[in-house]
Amino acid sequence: MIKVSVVGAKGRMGGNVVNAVNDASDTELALALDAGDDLTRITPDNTDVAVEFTVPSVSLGNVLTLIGQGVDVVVGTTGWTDEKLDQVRAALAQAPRPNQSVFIAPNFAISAVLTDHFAGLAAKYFESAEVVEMHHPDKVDAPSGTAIHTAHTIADARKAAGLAPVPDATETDGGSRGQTVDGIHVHAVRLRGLNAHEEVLLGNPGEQLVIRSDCFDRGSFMPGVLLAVRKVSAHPGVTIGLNNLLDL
């Protein structure tokens, strides 16, 4: 049995993780902690993997504390920058247990991971590319970490193929063209009734390819979370993206 502690257990995603861990046949819940709780209660004696689902403002501190406690960590909180990742890598270099692991996923939904993967495969064949992400209005960040990751995936594929910048003759848009991420326009919609949705639009003269992921319920993320819990220890250091755990 894999002993799992959940940080952010009272949140929307954390609560689903608690239920998923309890329901799975090969995992058991060790501790369910939330804001204000002492994370040093999590130790290798009671926990194999800690799952962190909180908010960007506290996630880095939580992860650094968990590394110091000597446990592997699966992170679902978004908002990670290169600077923050460097701090995590530095902490792992000084970790109390050799070969400790931190796994960070921009998205745990299999459909979203495949959307990102397929977008990277297709991007080199199209002149134009844009990303539209749509979420519920309670989401605190925009654009989503998933959309930013997809934009980078598309941009990397275009650069490798030697493509010119995406054509755009807009002169003054008043902000309507969304945020530009690595040369790719990313648009965020916040609408009551939505959960988590992403659409990648790829265009050539006379044709269009649309790749879309729709996650209607937070339960759609749980198979990916459990996959990460099961495999994180086999990937020492920092691993980013569920695609690294799938046979792609």
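Residue numbers count along the first chain shown, from 1. Between two forms, the rigid core is defined as the largest C-alpha subset superposing within 1.5 Å. Residues that one form lacks are left out of the comparison. What you are looking at is a predicted structure, and each value in this text was computed from that prediction instead of being measured. First, how it differs from the form predicted together with another copy of the chain.
- A hinge is where C-alphas change from fitting one rigid part better to fitting the other better; between these two forms, that place among W80, D168, A30, A109 is A109.
- Here the chain acts as two rigid units, and between these two forms the smaller unit rotates by 28°.
- Superposition on the rigid core leaves 118 to 214 as the sole run of at least three consecutive shared residues whose Cα positions differ by 2 Å or more between these two forms.
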The other form holds:
4 protein chains.
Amino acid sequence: MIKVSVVGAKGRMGGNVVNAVNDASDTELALALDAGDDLTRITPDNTDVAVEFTVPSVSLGNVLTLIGQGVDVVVGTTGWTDEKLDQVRAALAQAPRPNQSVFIAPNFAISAVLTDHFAGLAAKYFESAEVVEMHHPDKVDAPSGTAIHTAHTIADARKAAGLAPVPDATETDGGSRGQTVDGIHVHAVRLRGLNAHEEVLLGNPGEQLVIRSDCFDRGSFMPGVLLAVRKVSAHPGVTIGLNNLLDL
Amino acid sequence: MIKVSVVGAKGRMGGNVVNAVNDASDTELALALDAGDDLTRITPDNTDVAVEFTVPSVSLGNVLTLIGQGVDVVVGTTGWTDEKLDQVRAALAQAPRPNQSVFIAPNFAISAVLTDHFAGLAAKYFESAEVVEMHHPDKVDAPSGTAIHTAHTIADARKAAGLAPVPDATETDGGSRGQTVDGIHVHAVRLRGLNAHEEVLLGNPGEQLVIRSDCFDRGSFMPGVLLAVRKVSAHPGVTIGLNNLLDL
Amino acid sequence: MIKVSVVGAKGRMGGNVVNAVNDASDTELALALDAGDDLTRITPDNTDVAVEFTVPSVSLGNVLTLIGQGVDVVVGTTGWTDEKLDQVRAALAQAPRPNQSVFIAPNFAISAVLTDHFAGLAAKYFESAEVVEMHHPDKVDAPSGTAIHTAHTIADARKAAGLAPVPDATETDGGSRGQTVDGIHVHAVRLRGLNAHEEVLLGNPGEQLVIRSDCFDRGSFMPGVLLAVRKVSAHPGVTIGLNNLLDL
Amino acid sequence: MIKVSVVGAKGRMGGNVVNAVNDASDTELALALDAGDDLTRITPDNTDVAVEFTVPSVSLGNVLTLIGQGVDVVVGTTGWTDEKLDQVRAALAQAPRPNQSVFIAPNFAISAVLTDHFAGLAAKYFESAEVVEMHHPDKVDAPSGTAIHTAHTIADARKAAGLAPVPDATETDGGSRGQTVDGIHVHAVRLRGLNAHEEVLLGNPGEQLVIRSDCFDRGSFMPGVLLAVRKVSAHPGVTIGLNNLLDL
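Starting from the form predicted on its own above, please write out the structure of the form predicted together with another copy of the chain.
Let us now look at the entire complex, which starts with that chain.
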């Protein structure tokens, strides 16, 4: 059994993590802490892995504390800059245990991570590629960070393979062709009822490949969080991105 | 048997019409004419319905001639203005036979016509609505005329029902939200391998309705052309739009 | 403001109805009752419409009581037989108020109701038609009652139009072609992560029409329940099916 | 420039290959032969790669002759048994040139090959998996060989990862759950207008991954045939399956 403590346990994501850890057969909940709680209660005696799901303003401090406590950390909070990551790496260099690990993921949905990964593998075999992301209408940014990442993944693969730009004879358009990210057109749909979805379209003469991720609710992150909990300790140092924990 | 003459028989669409007329059990080909041929060879003796698929620059002249010949006309050529339509109506007022008919359709694909129609019926029951059209990358305009029409259909239905604007909290966007047509966001994908496709997304809390038309090739127009051939004579005067020939 | 009482308020669906009634701007919650509560507390003084979401074994009794109390009733409980409906009609004939109404719906999701309705309108214009329903893997019956209903809707429309059977040259199959309901092939997918989805595919040479309903969660029923609450009183007697309350 | 001869040039697929070879900038047509033509006209002097698209009854003989002529061969004809493949290997062992190559593919559509490959990579990360294939209604077998292959790919990946069987609480079903291939449910849709399509659905709590291949027409095979023409010579001996020529 992997002993898991949750930091941010009263938040929406943290609460889901508590339930997922309780439900899985190979993990058990150690401590469920939230703002105001003393993180130094988390120690190697009671905890193998700490899962941190809070807000960007406090996440770095939490992670540094947890490293100092000698436990491995899985981080779901966003907002990581190169400067913050450097601080994490410095802390790990002086960590109490050898080979301590910190894993950070911008997106824990396995379907989303695989969509991005497969888009990168497939891109060089197709003449055309576009990305359509669809989210609930309360989202304030467009397109999603995941869609921008996928566009870059596709563009990088096309460049490495020496592909010409995607064909597009459009002469007159009032904006319907979307945003061009590194040469790849990205479209953002906002629709009540949806949560977080991404569709990658790849086209050749006579054929199309569609790769689509549907994240229907917050529960979509839990299989990825549990996978990170199980694998983080095998990846000493800082690892970013769930794709690095998958056998692909 | 309905006797059908085809004007523009050597063109891509006209050639398909010739084949469709030959294949259907209730139609038979009368004359297959093209540029340079004498349209006055088409008469009520040999022809019940003439199908005109040419180019905008000659279509009006062809239609006026065919009206004068006393046959009903199904027109697939685009580019009809109010002025041109007025000339057609004037010619019909002096036509040799009573109750002569001219039917004009901007889109003969039944799936596309129904998508537009159903979008209009459904629109008032959903908080959100967006249109995504997808075409081959050689198309020079974006979005498609059909998608613009569908956006107006949706917008009109929403206004008639007194709906509020579609919800959209987007604050930062570089163009990914597409073109707004009468308050409805329209997105245009251009992908090698595709032909002409349109998807209407309608959303409420917890649910989505998707209506999608796929026109894989020019053959997609033939069921609609045959339907028009069978029904045109029952609609004296000028009729525009395949939806007016469907029992909906 | 429409005053709404909820019977079965502690159930999963009933609880959602309580929230939806509280959230909507034109409805207000009167009484929220559950098993053991006295339904005669619901009267025309405090309630315009009672919403009944319980279980088949008690629903008929509840509805008869509510009719006797003189309020209109919206019923979401399933399991209605002709015998039960006859009892409801008999009770309405002796109801204390004139023109009392009972509305019963097997499915309150507007997207699902429209999918079925549009499938019926479109069916006669297409050579092929199939139904694919997709649900969570805990569902014990397959295919869904909604999919069976849609297959019958399509089959009826095809018969009325005199269409030939759907084309199918399959000679060898181990069961992959699914269940044939009234001549229409129906397929049932069971997949973790999904809730309740139905896709109708209609095909002609060169074209396809797809109509799809996605019900992501129980919230998908609430727009339909609210619509029924608003319209039930305009339909005296027993009305079955949300399509009868829509302007289609 | 790669010099390509086509065997079966008057067939539907062969004719498409002739056009594709003429259109590509790095290939040129050498000889276009068909039934009755003398295959020994194909020699290393005029041909780098021969593409064989005929029928199973003559394909083995053609391939053995072409090996004897000292050219590399790309084979699109189906119906290869272990016995036939042994004969090809024996012929290659005595081929006039060292390192001669024969490449055989059951499916040249890159989108279909990638769908199968990605399904195999993703399968172990998802609780549920099903396959839906969709074809034109003139196809005589169901499900498609490609869908059966994909089901095995998924099943193998699940077994290797020690996954439990897919969850399925279905108690009553009249056949809608499709055909079970190695524990994976496979559904076959037959619809006029479609050509050859396959959709793999993978599900976890709260999320879905969809991988879909659309082969709209015979042209969908040409990018794969050209890829094989370019890469066959780098794979001495017999190679089966386009996935082995892709960098995945």
